[in-house]
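The chain below stands alone and is given as structure tokens, in the form predicted alone.
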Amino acid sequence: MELANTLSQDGESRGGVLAHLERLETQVSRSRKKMEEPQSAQAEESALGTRIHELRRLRDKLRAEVKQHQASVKASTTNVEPDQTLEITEQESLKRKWENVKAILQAYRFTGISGKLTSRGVCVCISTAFEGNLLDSYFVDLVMRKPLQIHHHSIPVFIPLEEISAKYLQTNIQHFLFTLCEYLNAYSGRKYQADRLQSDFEAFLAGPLQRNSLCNLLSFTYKAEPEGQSFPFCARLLYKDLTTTLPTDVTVTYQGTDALSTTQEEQRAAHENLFFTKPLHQVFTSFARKGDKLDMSLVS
């Protein structure tokens, strides 16, 4: 009985000791982890500091290499003669203009502007048209040197080529070609209308058509119906804007001794409005269809 009690007590004593030892081991393990955590953070901080130091070293190295390269470029530029430097700059400028001209010709070949390269530079051809009718073509032969020069051309003398060249040729060759194209197309369109009036509607004219070389001033006497006995009208058309095909100033007077009736005044005013808004051949086509009765859809 005593032995059993002794064993029982020893068992409990041993169980209590083992549990106590396990608790001590757990506490020791936790203490070690707490001690290792600061060491780990310190190690990471040390590695980060090393990386930052390395990056700064590489930055300083790159800065030194850039400064050395800049100094080398400056020295090589200084050793070049001024004339040689100017020549290089001019060559680069001319090369850019050459490439620009080729790009323009390629982009606008469907708009009436075309061209081909020559030994001196480029020869540009401007084909004019009006209402889908292909009209005259003109060329400008450009010499690709500084400054750009026009070697020869077929532009009519009354087109302000010198003025257009002075404004745009050296600074914006694209604008130069566009502006020249506007003037030439407008001139060809005005000439086309005057030619059509003389050839297709001669029966309406009571006298010769008077026009200047630029076709920006037209005057003529006409009848609204070729077989009628009414007094003719006198028309004066002025095109102040040389890039347009419609007049900017129209004067229509009634050639007669008597005062105009209300109907005649309305007809005269309607004619003026037609000349302002429609090409000449369209106006006289309206006269031919309607006689004295104007096609009022054209007036509006």
Contents of the next structure:
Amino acid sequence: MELANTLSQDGESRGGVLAHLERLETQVSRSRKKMEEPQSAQAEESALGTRIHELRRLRDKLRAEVKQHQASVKASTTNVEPDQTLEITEQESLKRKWENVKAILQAYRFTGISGKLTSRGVCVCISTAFEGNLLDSYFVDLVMRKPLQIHHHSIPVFIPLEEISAKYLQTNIQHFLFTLCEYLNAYSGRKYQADRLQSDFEAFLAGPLQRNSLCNLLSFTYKAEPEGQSFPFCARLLYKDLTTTLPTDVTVTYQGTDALSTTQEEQRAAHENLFFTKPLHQVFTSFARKGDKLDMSLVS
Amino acid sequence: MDETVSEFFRRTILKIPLTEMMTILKTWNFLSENQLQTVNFRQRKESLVQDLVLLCEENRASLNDAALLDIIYTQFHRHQKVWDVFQMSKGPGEDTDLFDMEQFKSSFKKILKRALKNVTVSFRDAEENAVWIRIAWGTQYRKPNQYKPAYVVYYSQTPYAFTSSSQLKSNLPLLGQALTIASKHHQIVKMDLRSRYLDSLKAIVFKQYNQIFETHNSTTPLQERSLGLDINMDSRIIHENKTEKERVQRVTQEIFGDYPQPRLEFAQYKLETKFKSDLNGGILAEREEPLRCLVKFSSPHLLEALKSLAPAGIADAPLSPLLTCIPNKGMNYFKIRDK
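May I ask for the structure of the form predicted in complex with the partner chain now, the form predicted alone having been displayed?
Full complex below, order starting with the chain above.
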């Protein structure tokens, strides 16, 4: 009967009531606090707890990374070669490919006509050959313009370049190059034959070989057997067609005053025929071989 | 041996410098090895010459042998003569040129001998396809003057002939005629090209002066061209006008190429033009007649000198086409008139 006690004493009871209310208020706030405290504590706790979890996680992650790094360092020191060799082989294979292509481009000259692009146009290379022997190369540097122009060239002056270009350069470049190729190959071939005769078969010639720039008129005196009793013949070979390596006209004559015997006449005619059908140096090779055969017969 | 021939021998051998004596005599191949060995080449030149002349007499040397020696001397000293260039032309649609050297020689000689009784013609083959012709001119009443011969160098199956400027200009038409007919051409024209350097003239007319071609086989790439600016110089040095210098180098290289230029000693321009002036009036501007003047560029090596003008900063690049067209047109004598 606390209430009664407070009520009996009015003065005291009012103070008592107010005080009581105060006491109740503080009680409530205290109990609230007490109630909140575990909550906040709990919240704090849980917050801390999560933080701990996070930190632990981070720690584990870093630990794992360190371990990995250490492992990879170890691995890289032992596995250095495989990575680099991969790069080197790539480089090597590229270089090999490039050199292969370059070699193919260089080998194109064996086809007879090859070319290289220049800043102005194209530089065409005509490589001549005769009987499987690679002979001189000639160049024509073309400027790609309308009209097509020849900038400079190494074609000999006695080859009719102006004529050929007047006919074909503007209209049919392929024909121009093929015609030029024909003329140059034929010239190279004739020159080769004349050079071979002069150098390899000097012993068969009674005098110097007469020739001209185009090697299309050859005149010489020869003996079919250099030391033998055969008669000296004079041969005159004309190559009227500048695109061929075999003569168009052959005259073999005997310079002596006596008339020829039948065998000699046969020989003369046979030689004429030989010069018509075989390249010059081959004719003399066959003379040489016949000479060898004769020697063999003498020996045996 | 005739006294005149003997004297001709003496004077010809005397011309030969002692250092070349053996080489030239061996090329001549008239005196044998044994004979040459009997001669003392260390004595005074006059005595040496005397001994050699005696040997020639022993061998019964003829005028032709002496002329041959003269040709050989001239071949060794071709720069001592000034050479002109003649161009021949054929009619259209001619047959293939079947040039016979022997026929050419006999035809040439015949034509000259028919016109002039007194003339000495000698030939010497050179290289594979060329002939050197020596002509000593006489008149109807006088024997040929062996000391003022003319020389002609002809490459078979080409339209060009090179002649040493003969002092006897009156015989030039005859020479031209003989050349034309003997080589089976129709016309002959003197080119406006002259130089001491026969090989350069040949390079110009045969278009052999630029023999640099780009191929896949070339080991030195054409891109590696020193631009004249030393890239290895100290990096603290900055080139002013670097772009301009590079432009000049590029333009010069386009015009003159990378090849060695043929050698000429001069270029001559005869101007017959009216006076052109920006200023109003003036006595010269009113003149109706064209002014005549001669501009001559001389150099030990004209084309190389022209090539170096722009890079040296002396002239603007590109140079005037009048200067750069010289090898292309095959001219170093120009006549410039108003159009």
